[in-house]
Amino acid sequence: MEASRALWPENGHHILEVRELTKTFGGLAAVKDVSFKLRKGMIKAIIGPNGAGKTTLYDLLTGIYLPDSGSVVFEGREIIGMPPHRITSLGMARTFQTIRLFPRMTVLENVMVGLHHRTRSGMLKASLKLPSERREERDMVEDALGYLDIVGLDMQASSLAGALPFGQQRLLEVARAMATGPRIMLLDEPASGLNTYETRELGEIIYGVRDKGVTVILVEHDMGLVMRISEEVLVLDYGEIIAEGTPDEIRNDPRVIEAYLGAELT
């Protein structure tokens, strides 16, 4: 089914505020004075040519890199300086350009990995297989199957993750990120390597993620997907924001057209 635009809240709460974020490597600014706000319940795309600073921005938001300066406020809390696992536990999940699954674990087990930081059973209970631990494990299986159902992989639960086709491995990463219980999900090139049909299905899945109450940030090169599902688009070039607005505004912005040197934006 073709993804179609849904209605987003007009004046929702800002779940994320990025203020004057800057990161340099060897004197070169990968991200320079980047500021934007993310409204709760929206899908916002970040686009730009190769080397524009998109992945570095994600690394700053998720605690992989420390910025030289700037602020990231998530749900009213400054998260600069927090380690990545702490930021994840607060409710920010991420997928990566390069697939990072456990290929020799099953599809179900990969999703259950994402659930572990939400469990209550300690090592002693787990080793003794106490009733409370067994109940929690059953609940984890049920929850994991629910996330697999969102991305259409529930029938593949017992398959090895490494045996899945490339497109399904990308969807499994989305399911595992969902399992961490995010408030925000950062998707990094989720349509990379997907065919036209898989990309269209991905659009529906991202809508499904949003409909579960998760705010979505999308770094993506597939302009068809970006323009179809995003409410707002932010454009980076050489680490700086050159445009921000609705898909229609971005599509017709001369600065964006120049940055892409005539690349397809429709």
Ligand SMILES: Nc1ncnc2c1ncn2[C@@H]1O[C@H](COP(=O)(O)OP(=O)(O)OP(=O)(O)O)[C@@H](O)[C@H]1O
Contents of the next structure:
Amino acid sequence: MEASRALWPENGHHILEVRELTKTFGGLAAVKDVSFKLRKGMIKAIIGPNGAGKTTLYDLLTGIYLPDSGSVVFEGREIIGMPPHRITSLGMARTFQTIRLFPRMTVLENVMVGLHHRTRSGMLKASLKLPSERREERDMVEDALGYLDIVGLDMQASSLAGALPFGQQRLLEVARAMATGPRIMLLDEPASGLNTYETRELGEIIYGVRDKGVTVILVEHDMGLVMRISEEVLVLDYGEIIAEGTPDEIRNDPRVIEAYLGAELT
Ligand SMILES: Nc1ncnc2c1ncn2[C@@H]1O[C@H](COP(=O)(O)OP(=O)(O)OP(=O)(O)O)[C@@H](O)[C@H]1O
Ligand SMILES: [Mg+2]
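Can I have the other form now, the form predicted together with this ligand, not the form predicted alone?
Okay, now the whole complex, with that chain kicking things off.
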């Protein structure tokens, strides 16, 4: 499979607008005055040294932390102050830096957990197994298999999640996040621990996610992947944006090289 880079919308609608977001922990700013916009359908990377505030930014976007100040408008709606499950149901999905699967559930069941975030009857009613719910469950199995197919795990549907090789567990997280029916997907170091081949495949899978109409934010240390698949890159350092631009602009930005890329590329 080779990457087919689709045309990026030149002046599309903004799906996400982050304005002057700040979060301090014990007086130290983990995220400081961060503002950026995200065009619908794009793949945008966020890079920066360890501790730069990338995961904290995700925690703010997904409602895990409340910011000290700032605003996040998702498809025209302010989401700061909403609980995480509400933000998920509005269409924001994420994967975690540390894998968070249910290891003793099957691969399929893990994806179905994602689906339950948007089903009408939900977990409780599904367990009562009324005829309508049984039909709904059959449909859900089919849907779940579809998401596993996107990440190439459909053949492992009945394996235990915890028995999958590490790289496939990361892909399963992507499938589960897709199952919540997202409009935006936040990926937190999805290539971490993957080999070169798996990382290439991951790039194709991220294109696949984008091609399903999902806007993607990619937090990642693998610069090969970042520079290959992102349309825009935002660089954080000590919680602040120090640069934002195309991969080429970022690669050649002296400040970025000094703060991050110099160390990362050598
Ligand atoms: N719950 C917390 N309590 C106190 N400090 C925190 C907390 N969460 C994060 N921090 C601090 O905020 C800063 C940003 O951390 P964060 O995890 O967001 O960085 P990161 O860019 O994701 O780093 P990495 O690349 O290592 O994942 C760090 O200094 C970290 O120690
Ligand atoms: Mg992190």
